[in-house]
Amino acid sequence: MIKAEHLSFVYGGSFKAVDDLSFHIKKGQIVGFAGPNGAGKTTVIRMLTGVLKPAEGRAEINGHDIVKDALEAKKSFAYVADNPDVLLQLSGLEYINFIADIYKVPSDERKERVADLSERFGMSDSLLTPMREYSHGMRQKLMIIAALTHNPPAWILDEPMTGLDPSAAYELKNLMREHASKGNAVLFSTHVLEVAEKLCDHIIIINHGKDLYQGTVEKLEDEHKGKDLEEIFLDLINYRKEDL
């Protein structure tokens, strides 16, 4: 469903960014995707969506090359980049109905599926309003709503939690699980593997554009006995007081 294949991005025509990285995530699965500021995430989310080109390897959405086959991998799959601080003069269903433009959502649709996911982040009678307005909070959840009112097959989602009210991270798990129970696939970035252990089926763990582990959160503490899952991650990325 999603797929990369020995991914690199080099920066500054020096600066390898993202090392022969691959991964794939398959049908009805929920992917968390961690590691430190600067470990690479969303140099490999901005591969996986277009945004950037590899410089080698390729990356696939629902069987379609997102270089070679660009459109149509595009339509395959929701976005939620980092930061919800984009087109802010609209308001925010005229930015939801942009979007849905784009994805040529059929209006039955779009009104059913915009009233039901604003009704559970709480945006109901926030829609009409400027984004320039609204709280960073209330950005991020309008971006998560019009990036799922087409409801593609493959959710990429940036630090999607970031900014959110509980009420709003919650409604935004359950929606990865029912997504996922559908038999589609959520890959989304997080700092915080407390999150991943409750809602993910795999983990991919990066530093410095490199894997350093996929698999589940259970064989991550199978594998460092007695340690917490804030002490394994530390241990992983090389954490060292020293470097304070």
Ligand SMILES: Nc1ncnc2c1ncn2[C@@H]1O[C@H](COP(=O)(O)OP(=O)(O)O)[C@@H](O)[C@H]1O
Contents of the next structure:
Amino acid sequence: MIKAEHLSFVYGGSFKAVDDLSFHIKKGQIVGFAGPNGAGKTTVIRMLTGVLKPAEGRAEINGHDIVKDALEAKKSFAYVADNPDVLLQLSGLEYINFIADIYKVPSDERKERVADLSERFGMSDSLLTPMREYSHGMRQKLMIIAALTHNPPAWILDEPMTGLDPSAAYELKNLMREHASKGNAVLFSTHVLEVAEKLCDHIIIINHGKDLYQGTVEKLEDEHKGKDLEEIFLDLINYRKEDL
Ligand SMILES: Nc1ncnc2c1ncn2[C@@H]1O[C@H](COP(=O)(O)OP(=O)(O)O)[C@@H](O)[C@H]1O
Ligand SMILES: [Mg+2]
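Could you present the same protein in the form predicted together with the ligand, rather than the form predicted on its own shown above?
What follows is the whole complex; the chain from before opens it.
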């Protein structure tokens, strides 16, 4: 459903931020995309979503190549970017409608989903307020509501938990679980491995743009007996640093 094949990306002609990364997220899976700050997660997500063009390799969403078949690919995923500070002059509802118009979400379905998502995220009373008056967490929640109003098979979320209060984080985790359990695919990045541990079937860990681990949390723990996930994560990152 979400496929990356030998993706690489170079900033400024020389800095290789992503180096030959491949993965395949299947229907029904929630996959946590982990790695420390600067690991290359956002760059990968921007290539998957067509914001950046890969230097090498290709990406595919729901069978559509993100470069060659961009429109069909883009209809197949919802994307929550890492920065919620966009179009702050709009009210929350204006922003949601703007995004829902782009995706041509029918009005009945839109009303129902916006009402449900706003309720879940405690945003029902703030929808008419300009987003410049929102706190960071409220902006983040609004971006999530706007992205998920259009309900495509793949969800791609870049650090979606950042700034969320515990009840919003809980709601988002439930939504991701529900979405995956209906046969869809969810990919979300995080620099906090504990989030991925609880929620995901599979995790992908990268550092310096390179693949460090792909598989289940159990398999990772089996391979590093006696250590908790935080220690394993730090080991993986340091091991690679020495290796480079
Ligand atoms: N626009 C840019 N120009 C140059 N370097 C960048 C740019 N964006 C990101 N980088 C660098 O690429 C690397 C990966 O960044 P990023 O993909 O944002 O990582 P992550 O999302 O895992 O924190 C970092 O070293 C970062 O400094
Ligand atoms: Mg990032």
